[in-house]
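A single chain, nothing else alongside it, follows as structure tokens in the form predicted alone.
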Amino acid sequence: MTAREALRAAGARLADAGVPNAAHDASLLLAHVLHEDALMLRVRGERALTAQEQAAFDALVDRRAAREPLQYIVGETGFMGLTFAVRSGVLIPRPDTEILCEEALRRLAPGMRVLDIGTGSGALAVSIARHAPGCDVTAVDVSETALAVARENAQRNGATVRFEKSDCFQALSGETFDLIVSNPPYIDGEEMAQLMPEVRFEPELALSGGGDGLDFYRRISREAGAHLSEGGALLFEIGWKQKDAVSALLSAHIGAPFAMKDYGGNWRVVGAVKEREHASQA
């Protein structure tokens, strides 16, 4: 079978399985098997696949037809111009989270201390360390699986990050930071029951934010004041419906909130700078 024929058959099978962008995914899977550029596969479509290549491709198509995320199958994804390893047990970095990372970078200067809460794959912490040289970056997570992947990503991207197993601030007693960022679990109970098949492959620990999706925003907002330097900022990624609720939490515990939209026009980041009156209440 030629590459073109294999792609046509795989694309049809994935489309029948309800996979969005089926032809695109088939092309990326075959490129992964052949270690070639996906575009070149279309140019060299008459190339014949060996039996071994066809079997390997079929196995990956089987996984994608079962709606396993493409990123888990190929083992990596891009974020902030870097390449990150991803595997089962770790949340897949999304392009929307780049809005949070960009805002964090805008506020940083050499020598500042940064904390990433719930680092997952390490996408935020590693990207900040790479793009803001001279900053001291710490990242925490409760998952040993996530921390192992995050350490791998720091090494592969040449980033210096201190990783700690910690439930939010639990292992950071007495430490303060100039910037705290977090993309916490924020899917509410109703939405958890309606997740796309691909998202169901991702760890519930990294998705579920409790009944109303706000559990981690409440906890982090309440505890962050004791770990923020004066004038330091707390930045959250949020779900598109959560701007007002998270803003109210930040107003109560940190300072006057601000918000930013993503490129799709949805509210995506909410933050606040620690104010003196909140510092005295901490």
Given for the second form:
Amino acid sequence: MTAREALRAAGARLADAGVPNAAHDASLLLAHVLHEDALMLRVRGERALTAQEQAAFDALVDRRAAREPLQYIVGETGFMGLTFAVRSGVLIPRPDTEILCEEALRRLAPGMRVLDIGTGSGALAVSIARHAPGCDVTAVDVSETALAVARENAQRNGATVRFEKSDCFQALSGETFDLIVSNPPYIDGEEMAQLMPEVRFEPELALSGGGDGLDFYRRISREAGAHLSEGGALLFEIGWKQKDAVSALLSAHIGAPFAMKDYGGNWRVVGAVKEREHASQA
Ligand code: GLN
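Could you give the coordinates for the form predicted in complex with glutamine, as opposed to the form predicted alone above?
Entire complex below, previous chain first.
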């Protein structure tokens, strides 16, 4: 079979399985098998596949037809211009999270101490360490699996990050930071019951924020004051419906809240700078 024929067959198979962007995914999977650029495959569509290549491609198409996320199958994804290893057990970095990263970078200056809570694949911590040189980046996660992937990603991207196994601030007593970022689990109970098939492959630990989705915002907002330096900021990624609820938590525990939208026009980031009068509440 030629590459073009194989792509047509796989595209049809994935479309039948309900995969969004079936043709696109088929070409990325074949490019992965052939170690080629997806665009080159289109240019060289008459290239014949060997039996081994065809078998390897079919196996990946089977996984995608079962709705396993493309990023887990190819084992990596892009974030902030860097490439991150991803596999079962860590959340796949989403493009929307770059909004949070960019806001963090705008606020950083050399010498600042940064903390990423629930780092997962390390996307935020590693991107910050790479793009904000001279900052001292710490990243925590409660999952050993996530920490192993995050360490691998720091090494792969030449970033220096200190990783600690910690349930939120648990292992960080007495430490303070100039910026705390977090993309915590924030999906509520109702939405957890209706996840896309692909998202069901991702760890519930990284997705579920309790009944109303706000468990981690409550906990981190309450505890962050004690770990923020004077004038330090806390930045959260949020679900599109959570701006008001999370802003209220920040306003009660940290300082006057602000918010940013993503490129889709949804509220995606809320944050606050620690105010003096809040210092004693933490
Ligand atoms: N943005 C993710 C999703 O909608 C959720 C990530 C999270 O809970 N932090 O699938």
